[in-house]
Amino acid sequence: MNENESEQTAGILRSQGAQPCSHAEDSDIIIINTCAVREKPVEKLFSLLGRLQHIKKKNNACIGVTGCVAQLFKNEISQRNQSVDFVVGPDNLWKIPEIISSLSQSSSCIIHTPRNRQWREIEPIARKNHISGYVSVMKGCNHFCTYCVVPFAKGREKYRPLPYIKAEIKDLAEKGFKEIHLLGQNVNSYQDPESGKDFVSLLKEISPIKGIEWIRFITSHPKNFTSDIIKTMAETEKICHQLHLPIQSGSDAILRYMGRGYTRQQYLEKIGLLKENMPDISLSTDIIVGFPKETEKDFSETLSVLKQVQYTNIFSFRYSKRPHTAALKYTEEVPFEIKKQRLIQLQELQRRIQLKANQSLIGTQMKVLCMGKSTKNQNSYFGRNEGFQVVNFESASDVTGKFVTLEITDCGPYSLIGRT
């Protein structure tokens, strides 16, 4: 989603006639795109921000901040870096231009980060990857899990009109994109605001679209992803058999703390109807351990759900604090040692069992979309499966931007090798 937001970005200074740099040095206007999701990218920024100074004496060059971060702490940004030329929340994109040009009028950093609960078309979009492609669908969320900042960066749900959507899609389609990702805080609330069609909707009218031939979409909040949604992937052959389906926890009373509004339980029975329909279906998840409360119980019954879902890959984090959550009122802090030796516990184990599943799959023939060359040599290229796992491979032709089969000949824990 922060990628699609740059690439967005980008197209509008583009359009402006503004054109990309290699380098930072190179360049009279900087935007750093921000999450704030956890606390380390916020620190990161802070960071950046300190090295970028000698290109504003140098360049005289205009640097802005957008994006969570700039949402969030926008007057942190601007008293703790002088070099900081304009500050613009997540729904004021579109104002960058007019914000660069009145500079000269401004003695101070200009900040732009008023809420809009309406869509707001942004196009062009300049994008990194002509062969798979982001689509917004909504943004913002409802949910107000306890730990989660979103809600206070990004707001309230907002949903992309279905035309909107449709027409991006056959644009991307007549350009060549193989591939598209569907994208949302929380896709599974879709609605769109003209005729009130459902997510479910929304995936029927896109999948006959000719060109495209692989859909996925990100990301599923486990309370409302339904049994019709899972029917949908399972009868559309486009759907890609893959899901991301964040967890968090696999204690049921950490659950409740957080507010994620489901048990252990409900959320297996979601997994276990998936497999039913889906046999070859490829899930990850999202994992935060350490968070308040946690004890070494229920972090035993979160390793257990690895155990049994058995997931392709997983995003796991030490719980850091956010700002406006209702979980800084929690003060049975987890101390630092034990989240960080219950993150290595964690990704050790699911390493394990990647490499295992990994290694089931030496022998067999997968399709893969060849997404471009990799650096190790000219006739080294990369792909990714239906899964979304990575796939190495050599070819004497170039297939970029092609689907190709391949055998898989050896693997590690994340990633797979294949042949033609």
Second form
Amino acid sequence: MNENESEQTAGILRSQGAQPCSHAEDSDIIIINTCAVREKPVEKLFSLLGRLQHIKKKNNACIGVTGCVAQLFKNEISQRNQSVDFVVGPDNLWKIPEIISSLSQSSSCIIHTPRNRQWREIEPIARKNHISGYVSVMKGCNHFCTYCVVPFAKGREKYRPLPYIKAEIKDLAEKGFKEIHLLGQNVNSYQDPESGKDFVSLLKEISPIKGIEWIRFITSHPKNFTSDIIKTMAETEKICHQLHLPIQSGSDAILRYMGRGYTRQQYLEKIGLLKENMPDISLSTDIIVGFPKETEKDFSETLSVLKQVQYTNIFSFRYSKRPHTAALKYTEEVPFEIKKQRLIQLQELQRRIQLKANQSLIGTQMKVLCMGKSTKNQNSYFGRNEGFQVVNFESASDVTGKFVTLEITDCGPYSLIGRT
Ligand code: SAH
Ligand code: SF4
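Now show me the form predicted together with S-adenosyl-L-homocysteine, since the one above was the form predicted on its own.
All chains and molecules follow, beginning with the one already shown.
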């Protein structure tokens, strides 16, 4: 989502005549888009700002900060760092050109972070890749999981009108894109503001768009991930048999403290239904280790979920305290060393699961969308299979942007190697 917002910001600037620079040293405008989901984002921002000082001095470059850190820490940013010219929240990217134009009249940092209750279209989007496109369908979140800062940074859910979504996908198809990713913090709760059409209707309306061959979406919340969505995924040719369904913890007690709104059993029932309807489905998840009160037993329940589900991939994090969140009231913190150990143990287990699963793919054939040349050597390319796994391969001709059928010849835990 942040990458998509960076592409939107670049699009806005380009529409006003700005050109991208190949070297930061040459730039007149530098915008740092930020994420506040996990620990120390402000420190990271200040360290980057420090490293950009020389460009500011050399070119008198204007420096802006956007994204969730901008929204949450606007005052701290403007007070602590004199080189920041503007701070703009995630709802206000469209305002950037106007702010840049007014900078000469203002010696102090301009802060613009009001909340937008309605969806606001931003175009054009300067896309980094021309094969696989991000399409935003909603923003914000109404869930308020007790550890998460997103609802405070991005605000309540706002849904993009269906006609805009369809128009963007048609445009991508005409430009030759082969794949789209529908984006939102909680895509399942999508509702067209005009017609009230839900996420299933959205999937059904976009799937006939010619040219787009693979459709993916992220992120789904297990609480409102319905059997209707599963049925639609199974029945609709273009929807990839791939799903990111964050569980966060395998322990019911921890899920309750996290305010996730489902039990381990309910989550696993949905996984069962997914596998029943799509035996080839590739699943991934997010896990937080060391949430307050997490015991060894709670943690072992998370490990057992990994063994049971056999995810293709996981994204795992040590719990970090975030401002405004309800979990700040839990005083029973897990010591840093234990969190660290648990993360290592979790990732090691998952590494073994992935290696074994990937080894079982050796000798099989699969369809891969080639995303481009890899830096290794002249004829090396990389792509993604339907399960969203990276596949590296060699090809005598340039197949960037094309689907190729590969035979898997080797693998590691995190990627596959194939041949044409
Ligand atoms: N909307 C998505 C996730 C958004 S944040 C969902 O509900 O699944 C992405 C991931 O960051 C979360 O799934 C969670 O695993 C992690 N995360 C969020 N807050 C965190 C925190 N305070 N500490 C550690 N990880 C966190
Ligand atoms: Fe954060 Fe929970 Fe919303 Fe995901 S669903 S963005 S984890 S509050």
